[in-house]
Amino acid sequence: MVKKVLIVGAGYAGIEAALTLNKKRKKDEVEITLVDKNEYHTLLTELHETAGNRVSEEAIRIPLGRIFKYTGVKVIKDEIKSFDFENNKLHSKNKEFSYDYLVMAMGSTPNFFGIPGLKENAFTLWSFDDAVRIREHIKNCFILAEHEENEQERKRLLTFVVGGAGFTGVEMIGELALWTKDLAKEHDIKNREIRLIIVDMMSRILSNLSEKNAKKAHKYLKKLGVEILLNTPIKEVNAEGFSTGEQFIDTKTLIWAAGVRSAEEVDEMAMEKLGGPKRLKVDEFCRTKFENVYAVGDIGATMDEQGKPQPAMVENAIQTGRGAAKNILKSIRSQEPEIVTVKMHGTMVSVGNFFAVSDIMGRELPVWLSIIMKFMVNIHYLWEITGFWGVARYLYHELLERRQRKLIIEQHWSTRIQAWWLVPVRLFLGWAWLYEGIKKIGEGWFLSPKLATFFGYATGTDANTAATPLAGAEATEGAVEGAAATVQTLFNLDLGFINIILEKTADMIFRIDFGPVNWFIENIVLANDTTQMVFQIGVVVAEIVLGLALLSGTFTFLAALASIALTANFIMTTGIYEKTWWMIFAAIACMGGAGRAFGVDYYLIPYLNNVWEYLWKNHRFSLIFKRSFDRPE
């Protein structure tokens, strides 16, 4: 009999629960349905980047259809209005959902703590729509301020306040500190007119991080021009600003990031709730008082070793979602459930694009490593749910399409061109390699040893073989004349273990004399005729394979990389001639996606990503399956 598993919420916990069920169900007859009011999954940890205009809104949302492609998970866009746990039924406005097992993963919502006027007059940063709304509001503030004649109103428009100096608040004010400088320049507003404030009741910012890291972040915010008001509560808010009890701060922008509580749906549930955040009480298996109903992520109060609820963070969401899914399968199989143990590995906070702090497994990482770790954590998560596509998309937005002020070098590396412009270069480079390989076959490289002559360890009639596979006819002629010609050294940089040489005979020759390579050639490659034949056949095959790969545009990046490696090999043996140096630079250019236009890579790379996704999400390998040849939109 098919068991129905219903998951409500497509946040981090809900996504993990659905993917785990799909991956581990094996031969169990399980129908997995996920219901969410949106058709996309939002990267909540990156909301500040869109709100602060670092990346576009498309960078922080992933279509659910893309995540659950190649799985058996059914995704329904709907909003649950009521929960009937006694009869295993949920209701939306127009539909009824029945279930055998329910996973509640509705997440959390901002907690306003009953502060008068806060909910009505402040912006929140807890959803995709919130981030876009904040971004557009801030743009509009500068547009209005540019021509505002009333000094008080202009000041109000250019004062931006973040309430809460935790992770979200610090990241948000950090983005604003950078972006507002660009907006000021765009609208001819002096930077000194802009006021940035972060407010918190605590005695320091980032209270969940070590004091050392908190001080580093504090210092950096001050450097960015942010006013930090600590031990300062927000008492009341209206349309013109807010009161701290001691002063009234005029502002049109108050972004509230000072706490969350479980989703409002829990208020109507007859279940025990813990503390102000109202998280549902669950047992060690993530079950509520109804054994077939699980509460995961921010909505469930999974306890730590001290008997306190785990923090409402992504790691907790992912691990409880996964644990609940495993226990549902154990229940279906009539097995004992496993205790869901949440292991928090650390936290990290970015303050703008160029600064971050982190506490990872008890260690305080330096700024540069914290920035890298932030990238790696996001890459790892996206790899888990979307494969290559999600990682490539994330890096594209972060490295190429970043909207805030870029460093000079970024301005250049993020400039893009159409891939088809590189096609002629790719084809010519491919032809050059293929020609050299075929020519060597004609010269008898498959019949008798020739590497000794090729590397300059022999003389005689075979000396007319090209000094490098890149030299062509002129190089052959130069090799013959070179037997008697005087070699003129134009440049010689001797570093002891390596010697960089530029010589002139009939042609200009660049080579690198590297001791270990010379030893390998003399003692391994040229040890006997058999090894010579093995290596020289390998050279010919490599040239032909590289040529065919580049001509067809198949694995172009790897082929171009191998082209550079093979050329480097020749540089450290025979040297390369001036008329063939172009091949190095052509290979570098081809690494920029030359196979994505008029090449096999246009079809092959998306197909391989699809095969990987299918394998990862289903734990089954198949080369042909439904939509296996789809290309990403």
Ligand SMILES: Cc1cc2nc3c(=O)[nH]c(=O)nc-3n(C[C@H](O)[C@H](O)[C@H](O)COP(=O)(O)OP(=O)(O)OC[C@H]3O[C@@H](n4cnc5c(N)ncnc54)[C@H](O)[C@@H]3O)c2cc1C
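In this text, the rigid core denotes the largest set of C-alpha atoms whose superposition between the two forms falls within 1.5 Å. Residue numbers count along the first chain shown, from 1. Treat the numbers as computed from the prediction; the structure is a model and nothing was measured. First, how it differs from the form predicted in complex with the named molecule.
Shown in the overlay between the two forms, fitted on the rigid core, is a CA shift at residue 573 of 2 Å or greater.
Once the rigid core is used as the reference frame, the Cα position of residue 437 differs between the two forms by 2 Å or more.
For residue 448, a C-alpha deviation of 2 angstroms or more is recorded between the two forms after rigid-core alignment.
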The other form holds:
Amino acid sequence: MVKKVLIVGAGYAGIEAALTLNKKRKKDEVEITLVDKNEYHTLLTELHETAGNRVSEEAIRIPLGRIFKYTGVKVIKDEIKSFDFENNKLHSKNKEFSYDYLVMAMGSTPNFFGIPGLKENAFTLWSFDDAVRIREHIKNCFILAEHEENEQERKRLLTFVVGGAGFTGVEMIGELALWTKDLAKEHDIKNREIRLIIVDMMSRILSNLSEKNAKKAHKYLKKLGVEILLNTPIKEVNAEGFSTGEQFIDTKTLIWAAGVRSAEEVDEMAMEKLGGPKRLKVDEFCRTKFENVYAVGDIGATMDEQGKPQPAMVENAIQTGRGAAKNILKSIRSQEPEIVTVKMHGTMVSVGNFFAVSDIMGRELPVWLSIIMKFMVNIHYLWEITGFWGVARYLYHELLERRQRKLIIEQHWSTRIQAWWLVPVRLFLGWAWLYEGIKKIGEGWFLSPKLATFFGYATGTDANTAATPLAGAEATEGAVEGAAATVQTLFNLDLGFINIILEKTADMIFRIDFGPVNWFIENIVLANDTTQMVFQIGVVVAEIVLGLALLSGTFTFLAALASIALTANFIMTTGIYEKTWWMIFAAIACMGGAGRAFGVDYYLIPYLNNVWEYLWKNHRFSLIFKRSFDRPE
Ligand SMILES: Cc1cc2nc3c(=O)[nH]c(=O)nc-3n(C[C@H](O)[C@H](O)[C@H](O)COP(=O)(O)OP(=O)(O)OC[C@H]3O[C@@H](n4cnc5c(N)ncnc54)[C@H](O)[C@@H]3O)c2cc1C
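Hand over the structure of the form predicted in complex with the named molecule; the form predicted alone is what we had up.
Every chain and every other molecule in the complex is listed next, the one we just looked at coming first.
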């Protein structure tokens, strides 16, 4: 009989549980239903980027319909209000849900620790709506401050405080430090009028990172102009600011990022909860006291080797979600459950665009590597849940549609690519390669060795003995002094290392004489007639394949990249000529999506992504399936 598995919460844990069940199920084994109060999954780890106006809100939410396309998971938008574990039933406002197995993955919610006025007056950063609300509020503070004549009120509007110096708080204040500078310029407000403060009860920031990394981040925040108040509890909050006991800080913006606890639904559950965060007690299989009810992610307290709850972080959520799904299938198949061991690999914290620290498997990575790692982790996650589509969308938002453009390079790169403008360039480049290839066939490149002459080497009966470069005067025969002089003026690149010399001839723009390449040609390519034939046939085939790929717009990005590589190869062998140098620039232009308009790529790339996604989500390879030819919305 088909078993009903109900998952509540489409966060990191719930999604992983649903995808794992879908991938590992046998036919007619389970019916998977996922209920969430939103129709999208929120990338909680990136909320600060939207709150700080680095990326648009679209960057941090992914439609659930998109994630569960090609799966058997039924997604329902609803909010579960009550849990009846005795009768295997849940209730929303209007509906009843029954289950054989339940996975609770409702995540966390901010913890206000009973501080008077905090809940009513502070902003939280725990949902998509929170992030948008903070962003709009901060914009509004600047709009109001610009024309505010009351000095105290203006000061209050321009003081931004984050409560809690853990990773969420530090990331948030880092974004504000960068964004408020732009806002100040926009609203004609002096930077020195803006006050940025981060407050924490602890004696240092980032207590979950090593001391060294915390110090690095502390120093960087100071450099950005952030005041760091440590050993400072927030005692009481009202609409005009907050008191620390020793002082009252005037502000309209207090963002509370100091405490989390399990989703409020657990309060009504007759189950054991651990400590202040109230996470549900689970066994080593992620089961609660009800054997068919699992609690995963932030809501469940899986223990580490020291008997402490695993931190409420993404890695824990993904691994417990996956573990619970596997154990449900084992239970259905009457197999022994598997212990869910969570392996935490580390923590990364970014402060704005250009700074990050990380402790990965006990090692402190340098700033540049931490920034890359943060990107890679997101890319890896999105690749797993949505394939190429999610990764491309993420990179689009992070790189091309970044809202704050600090670096000159960011300011100039385009946000929208009108691919059809590039079609003539692509066709012309394709035709040029095809023409070159066909011409070489006509010249007998498939019949006898030609490369030695082509590269300007003296030829003999056996290339092996005759691979000697022609004398300089002979090789540059026909050089026109005037043209060479012009070329020298234009391209006088003195790179001055590893034996790079520029040669100029009549219609040659330039050639780089690069020792290792010369060695390779003389000793490998021209070693004998057979190697010469292999390489020259390779060149002809490559030119024809590139030509056809570009003309048809098939794998255009790769073809353009290969074009550049082949041209670079010519620069170091035959030299590049007046009539061919444009091919480099045309190829660079074609990398920007030239196959997407009037090209096969328009259909092929989404199709390949769909095939991959279907395989990844179902563990079944299929070329034709329902909606296999869908294009991205
Ligand atoms: C700003 C911020 C930054 C963070 N940065 C990092 C970081 O850098 N690294 C890291 O590892 N962790 C980070 N975290 C923590 C991480 O996001 C959480 O550990 C993770 O999201 C937990 O996943 P989850 O699936 O348990 O819950 P969530 O991702 O919170 O998902 C819970 C889901 O349940 C749904 N839901 C809740 N109640 C109901 C209901 N009654 N009915 C229906 N649906 C419901 C919600 O809509 C939500 O979709 C950060 C968190 C925040 C807020």
